[in-house]
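Form predicted alone, single chain, as structure tokens, below.
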Amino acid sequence: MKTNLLKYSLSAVALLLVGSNIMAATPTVAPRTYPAGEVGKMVKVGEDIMMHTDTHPLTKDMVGNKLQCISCHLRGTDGKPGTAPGIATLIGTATAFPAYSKREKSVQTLQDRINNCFMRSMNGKRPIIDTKASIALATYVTWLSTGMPMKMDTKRPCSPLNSNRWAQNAKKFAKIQKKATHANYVNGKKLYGAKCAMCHGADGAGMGAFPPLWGQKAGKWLAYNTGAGMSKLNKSAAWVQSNMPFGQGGTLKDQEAADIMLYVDAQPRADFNLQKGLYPKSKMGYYNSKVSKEKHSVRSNFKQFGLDVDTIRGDHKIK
């Protein structure tokens, strides 16, 4: 019995040591050095695209707004895009793939996941798999997971550092938003003016390096469309609470984050039509999704939570 107890004790210690090593090994910044040779060059191309997506020569024609990847995947303390610790960090993301996507109803590759952002968050066209832009972005994101163990996600295409908290927070905010009223919209507008407008502009058009959140300029939409995760009342509130105000992530109360995004996502923005985000089959090749038709609008996004956007806004400005 003493022998069995000793074995049990040693096993428990070993598990604790392994667990602590895993936690210690979880990176919070990008690797210190780039890979050698052509792989390192491709990492640098991907990093450059992350920071200049709407103007980079490899991706500018695929972007239909004024956003970059770093608009959501923020810089961390190392200055690298996608390493900020809040929801939407890209550290660890590559370890989750291939991963199942409920939205696509298929097992997605890392390239699939990245490329689909162009149709939604970038309000543009989906890059073609295995083109230089697609490979470069996937190479950069994979580099951020250097040394981390593989753990393919069977539930959602998301970094293991985010997967559970993303799902839990989205569920929490869904319950809050289903109870939203016009008073919450008015409060969201007030909070936006006090906590957000100084960076994103009173009209949501962005200021300097700070990205736009809605609106048009010269007939061109400035921000994400209604198919993007940020257009969903629960997901956007979860992201904002984790990351905003800039440099003060985690300081907004649940209702504050919910009200702010109720206001922001009730503003006019581009409708989403999946077919318009895809190149013709003759050019694009195989599209890895079991969903071929998908449409969203501001109105339908609110209806998803049992809300009427006219009642929430108190007017009839949304088509």
Contents of the next structure:
Amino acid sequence: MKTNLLKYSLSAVALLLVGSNIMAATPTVAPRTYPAGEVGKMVKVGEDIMMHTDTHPLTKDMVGNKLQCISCHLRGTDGKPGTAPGIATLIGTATAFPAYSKREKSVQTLQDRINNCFMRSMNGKRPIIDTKASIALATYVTWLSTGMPMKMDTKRPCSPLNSNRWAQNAKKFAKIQKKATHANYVNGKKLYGAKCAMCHGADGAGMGAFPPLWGQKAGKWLAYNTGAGMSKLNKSAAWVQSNMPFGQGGTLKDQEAADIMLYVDAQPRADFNLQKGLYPKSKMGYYNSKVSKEKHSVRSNFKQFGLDVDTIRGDHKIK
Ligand code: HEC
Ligand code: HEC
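For comparison with the form predicted alone, kindly provide the form predicted together with ligand HEC.
The next block holds the full complex; its first chain is the one shown before.
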């Protein structure tokens, strides 16, 4: 066990070195200095939450898994949360808001967009707008766009560095996933074992600093729920192709990324129920969305692509 761990950490260090070379070719970085006074202090609180979301005193009660914001909005060469250049970078994000969201059928603020990640990616509860956690995260994310021109996005609530990449890749991978069969699942499982399990574990539960991808431990869910972007077969393939294996983003072929995430997103994870992610109206106040009911499961996420999860898995283990 010990030698295995040592081997894994050595390979992780090697991959990190390779990764920093790739990233150096397309650097995106945070500003070199923090803003003065109270604003600078707030940026630092936000940065701290990004790194320690599930244990930070301001956010731990709103997180229902073992993930951090940096689990998906990766740190770049400067070590700052969300500055890695892959898809889901947070550089430029603040310039796009207020922005239209098809999912919410409303014009969203940056706080809205950030807070929604808590109910979905973090499998928890949506922070209340203008509470310290909400302001701190928005302040941090805004700092990352220092000096960039504003351009409100009328189509989707995301950075100009992500907007087209999401649109094109989601379309490309939807086409591939709609054709998936049990053979793609088997191939995905094999590739997962060869390229991912050394860090995320064969059981998907993660190891040390390597975050979990699915499943439960002691009755608690470990990863993102079925309402998260990462639980959708096309978006998750796009993210993984751009960002994983860690430090080797951009190396998986389209079909490989698709098959691996067909496997990963067919594993057990928490169902999404929008109402459960919201505090009671008396506490939460106004919820800026025209959608008040939304539910997803692994099964319904597969159905969205015309797939039956039992047939894809070749068993009946998903409820
Ligand atoms: C499990 C992965 C995951 C985690 C954890 C996660 N996010 Fe996200 N986030 C995503 C994905 C994927 C998208 C794009 C999804 C989409 O458009 O549906 C996204 C989009 C965003 C956006 C819009 C940005 C843009 O330019 O595209 C913001 C802001 C954001 N997340 C903030 C956060 C914050 C703050 C946290 C921590 C509280 C967090 N996210 C945790 C996966 C994650
Ligand atoms: C060298 C170790 C390593 C390898 C190999 C690796 N990952 Fe990761 N992965 C990470 C780390 C580290 C993070 C989070 C980044 C952070 O915390 O700074 C991550 C994050 C993720 C996330 C988002 C967070 C979550 O837990 O849901 C997904 C999804 C993911 N990896 C999938 C994969 C897949 C699929 C493969 C194989 C193609 C893979 N990874 C290979 C280390 C690795």
